[in-house]
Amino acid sequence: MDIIQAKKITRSFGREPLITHVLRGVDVHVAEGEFLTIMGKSGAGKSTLMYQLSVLDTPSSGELVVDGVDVMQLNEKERTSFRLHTLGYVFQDYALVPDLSARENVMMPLLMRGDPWATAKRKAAKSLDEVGLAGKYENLPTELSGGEQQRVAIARAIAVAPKIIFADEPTANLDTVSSKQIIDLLTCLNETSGQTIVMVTHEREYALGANRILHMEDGMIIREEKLR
């Protein structure tokens, strides 16, 4: 069963004559429990793709069905608390409140869905444990490694149960040894927990975990490999 049907998504950024066609027309499917990766060179469209995909963005036009959703027909409320309640994301950048601790910042959009702060309080420990970091609840994300902050971002994302996780470029900033860690744990979700995942990344190395990987080219996927 797919869980994400993309059909004909474009996208353009500004207008004629200087417009720029950076999605012509692509087709994705996405079945439930499956690990996708798409590669690319630097500006072949597959984090504009992603972010299509992952609803944080809107195709300029296209079909896109994520969970059952048409989310092309929802508002941007309505968008907000769907990506809230059914998606989570990790960003090459962690995407980490500086002055909030590990375990508030996992805690984050648990609260902002709605819910209490014992509950979000308890989640949130309970994701930090899931990616190894049950000692470092209090930690400011200054004094967290790169690996470190990248695990709780992951924390911050598995915590709401997402259907989907989207990870874009999830070791770019990090060295061999977090890379490999980072990439281990989101395949050990998928492997264990059965978790959806979709990911870009320009190594092929960290690519070889997941079940297919898309490979795009000036905006268009020209080319699926299956791996497993």
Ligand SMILES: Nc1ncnc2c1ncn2[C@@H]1O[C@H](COP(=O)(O)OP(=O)(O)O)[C@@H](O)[C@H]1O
Second form
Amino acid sequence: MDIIQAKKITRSFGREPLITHVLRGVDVHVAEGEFLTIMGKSGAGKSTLMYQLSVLDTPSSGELVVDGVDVMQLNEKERTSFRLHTLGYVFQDYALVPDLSARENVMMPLLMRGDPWATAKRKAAKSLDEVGLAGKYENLPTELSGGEQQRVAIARAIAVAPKIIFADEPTANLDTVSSKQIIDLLTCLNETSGQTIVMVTHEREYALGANRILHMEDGMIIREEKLR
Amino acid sequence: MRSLRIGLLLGLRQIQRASIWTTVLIIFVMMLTFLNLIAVSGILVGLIAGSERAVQEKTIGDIIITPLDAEDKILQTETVRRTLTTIPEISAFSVRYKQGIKIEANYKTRRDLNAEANIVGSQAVGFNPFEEDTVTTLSENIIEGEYFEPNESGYIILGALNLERYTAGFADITGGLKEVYPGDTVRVTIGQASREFIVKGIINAKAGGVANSVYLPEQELRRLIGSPDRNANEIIIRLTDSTPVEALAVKDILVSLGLSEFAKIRTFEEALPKFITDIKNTFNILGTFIGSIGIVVASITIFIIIFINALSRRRHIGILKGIGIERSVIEIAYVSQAAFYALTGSFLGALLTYSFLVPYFDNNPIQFPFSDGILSADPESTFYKFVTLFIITLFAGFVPAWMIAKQNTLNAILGRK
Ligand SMILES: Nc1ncnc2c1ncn2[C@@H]1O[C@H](COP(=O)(O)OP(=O)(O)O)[C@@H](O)[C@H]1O
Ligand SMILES: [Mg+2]
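Counterpart to the form predicted alone, namely the form predicted together with this ligand:
Up next: the whole complex, starting with the chain shown before.
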């Protein structure tokens, strides 16, 4: 069974007559363990779709079942808990807490899940090692490069071993070398731990590691491309 | 519990990463607020506390017995006196006789009968000097000469305000005896009777009336009055335990023994001169008012600080909620910061109050016409004020954190609206 089942998802903003229909009936199915990329021009509605699938926003209409849960029915508290336990996020601009060290940033979701302090610390170190940041545990975000910060963000997302990782243009602010590393990291995660990944990207080159590419235009999926 | 742990970590890190000067400034504001709360009302109340203490010590005692409204003497004074000696809670009492008199000096040297007479009207208080001293330690207020010795006669002690050289600063008291010193002879007149006394000493005290009267041993005053009536005008009582509660309890005993048939019995608090009670109430209101303004200012300060702080981190708050961190974590993070400011500020304020201000005012009391003002900051009320400030500060920190943490997660992440 698919881990994400979205049917006829719409998302509109504002009210008649000034209503904007950003998503106009999108169907997305993602299989467990799949690496899916979404491509499209700026303003096509990629981010808006990501917010719906990752339970940060609620569709105006349609059906959305994630990991067997009808997320349309959840209240705010339940959605927060669902995100904590099932989903991982990599945002475009790293989104680390500036007051916390790299390791403490990664520890946040672990502690929230109830890991004891020492366990959280150990797991955080392990996932920082995995993204190649051994030795930078105590650095503050400001003491890290953009690529390193994005890797901390990935470490934070994978530390809790979420079922699905969402990444919205994770390389948009990075140079080519760092971008390549981030994409490789995500591809590797998908291949080795079988985590489901949904990623938005502009660069076709970066999309090629995925199983499938969805092409969006004007709030709809216009084409699907199977790679592997 | 989880939320508490993560919230405290976030709060602690924010304090650590904040600019040291901002932190110092906030703590300084909190310290001033605490001082404002403690010291301002403490000094105001201290002025009154000093005067109350003086009145309780010198004028009223812990319990005072005065004539019934329709009488001018305490009926059956002897019975009352005997009853008082049987009550163990009473450590001492003094029976006082009062009489309006005239005192005249220099009457011997006055050749010219048209020249201004050196004479004042005053009130004579007659008592057993020993008993009076046990109750009011009046002998400690002698500023010139000496207090009465047992078994001597022919001596008088004058309150300082009967003398011209001590009344200079008081616009409302005019006249006063000129050039009278211990050892001089003065003439005391009651109606037609008059007698000479040697001035034994001069007494001064800030408690109401003490410095206005003149003092004589009881027998001498009664002999001068020349009445066989042995009923007294006033009995003041000292208890082994001078607290208001104990005073009420002993008063009840006295009433139950039937003494209220003969006289009016009032505790210290009931008998306080109205002006003192009035000033006390006014100062209390004033102190509370000034303190409340302080608390309002402090809570607004904290509110603004936390609000700006949380607002500038709105995006990070959104992201934390986005990755599944509960709202309460964020609220705790900010409330704990507010708590830190309040605790540190209050601690420094208390340190300053008790290690510097209280000792300073004890050594250098504020000179006040009717008392020596001290800084009254009893630990209990200080603690309550601290708790008030603390709770209000927590609230002032919570509200802005709550306002920002409850915002829509996605809007916060995207910086929308
Ligand atoms: N809250 C909103 N209110 C109105 N319009 C919005 C809102 N959010 C997104 N849009 C519009 O929806 C369109 C798609 O946005 P987005 O999903 O961010 O596109 P993409 O990520 O593909 O660049 C854009 O034209 C944008 O202006
Ligand atoms: Mg986008």
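Residue numbers count along the first chain shown, from 1. Because the structure is predicted, anything quoted here is derived from the model rather than measured. Rigid core here is just the name for the largest C-alpha set that superposes within 1.5 Å across the two forms.
A.B. asks: Taking the rigid core as reference, does the Cα of His85 move 2 Å or more between these two forms?
C.D. replies: No; that C-alpha moves by less than 2 Å between these two forms.
A.B. asks: Taking the rigid core as the superposition reference, indicate whether the CA of Asp115 shifts 2 angstroms or more between these two forms.
C.D. replies: True for Asp115: a C-alpha shift of 2 Å or more.
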